[in-house]
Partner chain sequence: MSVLPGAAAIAGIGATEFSKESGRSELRLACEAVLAAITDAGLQPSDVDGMVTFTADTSSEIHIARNLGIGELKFFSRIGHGGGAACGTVQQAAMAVATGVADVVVCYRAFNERSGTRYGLGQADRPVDVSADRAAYSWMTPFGLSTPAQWVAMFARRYMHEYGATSEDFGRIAVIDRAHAAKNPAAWFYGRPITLEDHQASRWIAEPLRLLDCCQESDGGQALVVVSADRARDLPHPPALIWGAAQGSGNDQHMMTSYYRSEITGIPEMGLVGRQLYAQSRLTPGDVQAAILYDHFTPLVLPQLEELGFCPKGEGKDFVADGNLELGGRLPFNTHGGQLGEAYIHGMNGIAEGVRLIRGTSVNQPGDVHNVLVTAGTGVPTSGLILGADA
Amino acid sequence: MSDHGSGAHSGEYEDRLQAWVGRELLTRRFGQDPVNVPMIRHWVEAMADDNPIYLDESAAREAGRDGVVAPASMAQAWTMRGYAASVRPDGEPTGMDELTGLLAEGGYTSVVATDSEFEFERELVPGDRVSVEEVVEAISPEKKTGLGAGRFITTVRTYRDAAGEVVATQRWRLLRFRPAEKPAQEPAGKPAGKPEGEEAEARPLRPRPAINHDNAFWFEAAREHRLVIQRCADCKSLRHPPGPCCPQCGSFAWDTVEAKGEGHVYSYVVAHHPRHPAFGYPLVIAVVELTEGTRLITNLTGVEPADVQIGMPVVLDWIDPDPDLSLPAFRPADADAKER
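Throw up the structure of that chain alone, the form predicted on its own, no partners.
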């Protein structure tokens, strides 16, 4: 049994944690590159944001700007360290490293982001050099959550321009939690291509999906072995994954249609590592485009990884790893035809 619980509730440990409130986690650090149009272009294309003030000089001037501006939500992107710095850190410990170590001492070794609140002071323009600094605003007492006992860590990030003027602030809240004790694991692993249902009892449960008010209907239908697609009740556009608002017309009214269960492999990967004991490996994870036009991420069954091809026709299958979970999967359509 872990004894983290007693230490995490001791007065001495609580004092050490609360001493971090108001302390600096990140000393002011500039982003690698100034605000620039190529990165703005990448962002708006990825977000499908067609506001012309981000790329069209004349449209920006007509809207009262001196020229193009960066999307406000890119503020954080300008200060990210990039891939190289993430995989090859400089070795200098930061305040965040120290606080993370203290939280791990109390058993809070897992983390999930909960929310982010931005306040913007002015729009960023090409050429701006953006810096970020971060301080701890609050550390909650231990809370019981669905993920386990944990603490909410609230920090404030301040974004400044080269002159030191504040351009944005971000209140960032994380849940650092103590993961539940894992039960003894039974031998896992089925041969590649073997149906998911076989030997499922010898494995731990699959990770639970994050179910909320927006997607509960989808998982309820899956329990009945029905693959449904959310449809805007106004413009009739189909969308997946589910969401509260239609991205085409902005309507909050929706219903569903049941998919035929046919499609093709749009893209796929074969996962080898890291391994989770609930799955058999190698594991084929695909993006399947349904005949209705929407896409979903799913597993492929009944096929060896070497036989998967982009564009391969597939049909609906179901994975029932335990009595409380059913998930759609897809298998090669030609295998179905051969069986008939």
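We call the rigid core whatever largest set of C-alpha positions still superposes within 1.5 Å between the two forms. Keep in mind it's a predicted model, so treat the numbers as computed, not measured. Residue numbers count along the first chain shown, from 1. First, how it differs from the form predicted in complex with the partner chain.
Taking the rigid core as fixed, one finds a CA shift for Arg275 of 2 Å or more between the two forms. Lys143 shows a C-alpha shift below 2 Å between the two forms [criterion: core-superposed Cα displacement of 2 Å]. With the core held fixed, Leu25 shows a CA shift below 2 Å between the two forms.
Output the structure of the form predicted in complex with the partner chain; the preceding block shows the form predicted on its own.
Below: the lone chain, stripped of partners and molecules.
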């Protein structure tokens, strides 16, 4: 909240950043060596993978292959440039270097890889030559994370064979962030007991919601930073937590309305023990009553535990603890007014 108006939030900066979406970070480049048995042997030994189809011709044929195949997880290995290139760059700035510079300009100087998803199209066999190219798929708005405010950068790496046919794609996500400067009072703050300077250490994920047919819509909307309330399509009554059937009229038909994001603290807890490593303590958990009338369990941000009061007006805020989870939080409404 203290960063409003800084460069990282200006529309001009945002435009420059979003211009990277769809752009190539890495032009198609072939690996140094074709797919080969010695590298496969080193890999499966290091990984302790004893599947015989990687090294034993007859076992591979029995498994329906024409001969030995490379482990799918080696796709990236075939295109790595090796140690020398990583310590002695060739001096030609890549798209990646440029984007990294732009992010550093916004203060996002630290980086942590958050996830990698592979999709494999066909198995590689000895003799295949593999290339890789990388394109920016998405740059998220700034999100508050346990590590600090940052942006998730999603790129897609496409692996092709010599004929240009796609053999695998990899969706790769990094968090580029501003290291947190001080322990925040909010739930995304630093873990209790961690000394300063260890901020970059990743906080364990918050407990996952159990998603099912009846509640998925709410968490999906939250990922888009929309706080929705389930509404009966027949009698129009609102309900939360959601469920498949309207207790007022018995209808199974429902839709949602988007909450205005205003309410007041109905009750609250300041949690001290036991400490879950995903949260900073003391942790303020509240039941907020929305102006629409429904209540929800949530976290309060931007307020000291001692300053929380029942009846306090609050407005919607968002917490993005990790790329797969966004949760509504609330902050004092009067603090918001003062800031303006």
